[in-house]
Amino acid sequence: MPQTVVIATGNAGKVSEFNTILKDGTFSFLVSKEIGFYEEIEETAKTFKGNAEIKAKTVFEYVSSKQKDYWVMADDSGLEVEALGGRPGVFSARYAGENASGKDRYTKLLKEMEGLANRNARFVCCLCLIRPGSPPEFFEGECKGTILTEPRGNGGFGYDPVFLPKGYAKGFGEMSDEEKNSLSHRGRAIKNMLEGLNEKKN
């Protein structure tokens, strides 16, 4: 029987992520609300690390009441950019406004930008894996590159379409889902994930 993981988000891109990811039959997943949770969880720290348990906590607690033995992952992530001071940092999401598209996101992203010749940027993510009985468990990814001047490709979500990894000619956004969950941060951050569990069964 696989293990059921609630994914403390809203967010359907980072569910088809977490799905593609971990496709081996391990775990199966719900997001929070197909438990039940409809809850708006205020992301009030200033780290990744701190939001993404603020978000793991709450949906945890959740669970408990129900009496589930359900095993509950958040995460927080974002694009940190070398010439903005590690802007928008934290407030990634949040960047162009509460109800914001992706695109208005990289777009305002693009106009900051200009005339900047310093483009390093890299994506983080922070995974927050409670288990019952356990202490919070997290788990860390990072993909280094630059942003791109005008966006490029129709796929991912985002800030997809303006990153270039390091090392790479095509983009975020260009790529299929097998080559970008292959070296993003959030395919980074499950891999050790799933290294840390198997080390912690043998």
Contents of the next structure:
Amino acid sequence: MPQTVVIATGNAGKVSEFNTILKDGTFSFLVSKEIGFYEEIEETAKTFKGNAEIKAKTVFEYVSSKQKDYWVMADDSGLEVEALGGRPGVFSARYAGENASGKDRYTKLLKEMEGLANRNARFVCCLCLIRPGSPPEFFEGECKGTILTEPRGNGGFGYDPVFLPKGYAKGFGEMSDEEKNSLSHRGRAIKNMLEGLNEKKN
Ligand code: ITT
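Can you now output the form predicted in complex with inosine 5'-triphosphate? The one shown was the form predicted alone.
Up next: the whole complex, starting with the chain shown before.
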């Protein structure tokens, strides 16, 4: 029987990536709203880890009163740009205002970076996993790269069209989910989680 994991997210792009990476039948995923959780969770922490924990704990509290054996996982992630002192960072989702689209966000970023020679950046992902009876567990992943001067491709979500991972000719926006997952911050965090879970089993 697959382990049911509730992903504490409202971001369809993240869910699609989780489903692509973890498709071997070990886990069966539900998203927050599929278990009746519709609240907007306020991300008040200053770190990815802190916000991942807030999201996972909030949904776990809701789920555990109904389903005792479900796991809950949350992903807090974002883009850190060197020349902007690490911005937008934990504010990546809110960088262009509350209801902005991915396109609004990367268009604003390209504008802010116009003429900047240092285009180094990294994507960061922190996963928080809560299993019943255990303290929260954290798994991280990063992907270094550069910010393009123009968007390329329309795959992925968020800032993907303007991110070129280090050592690759294709940007995230030009990659399939599989290609992106093999090197992305989220793919690496998930790999770390699977390794961590396997170590605990043995
Ligand atoms: P949830 O909190 O509901 O999971 P969210 O989109 O608000 O969804 P975050 O608070 O973690 O998620 O914000 C992450 C933002 O960083 C996200 O909205 C994107 O703009 C950006 N981001 C994160 N991972 C990304 C990726 O793989 N590709 C492109 N942009 C990404």
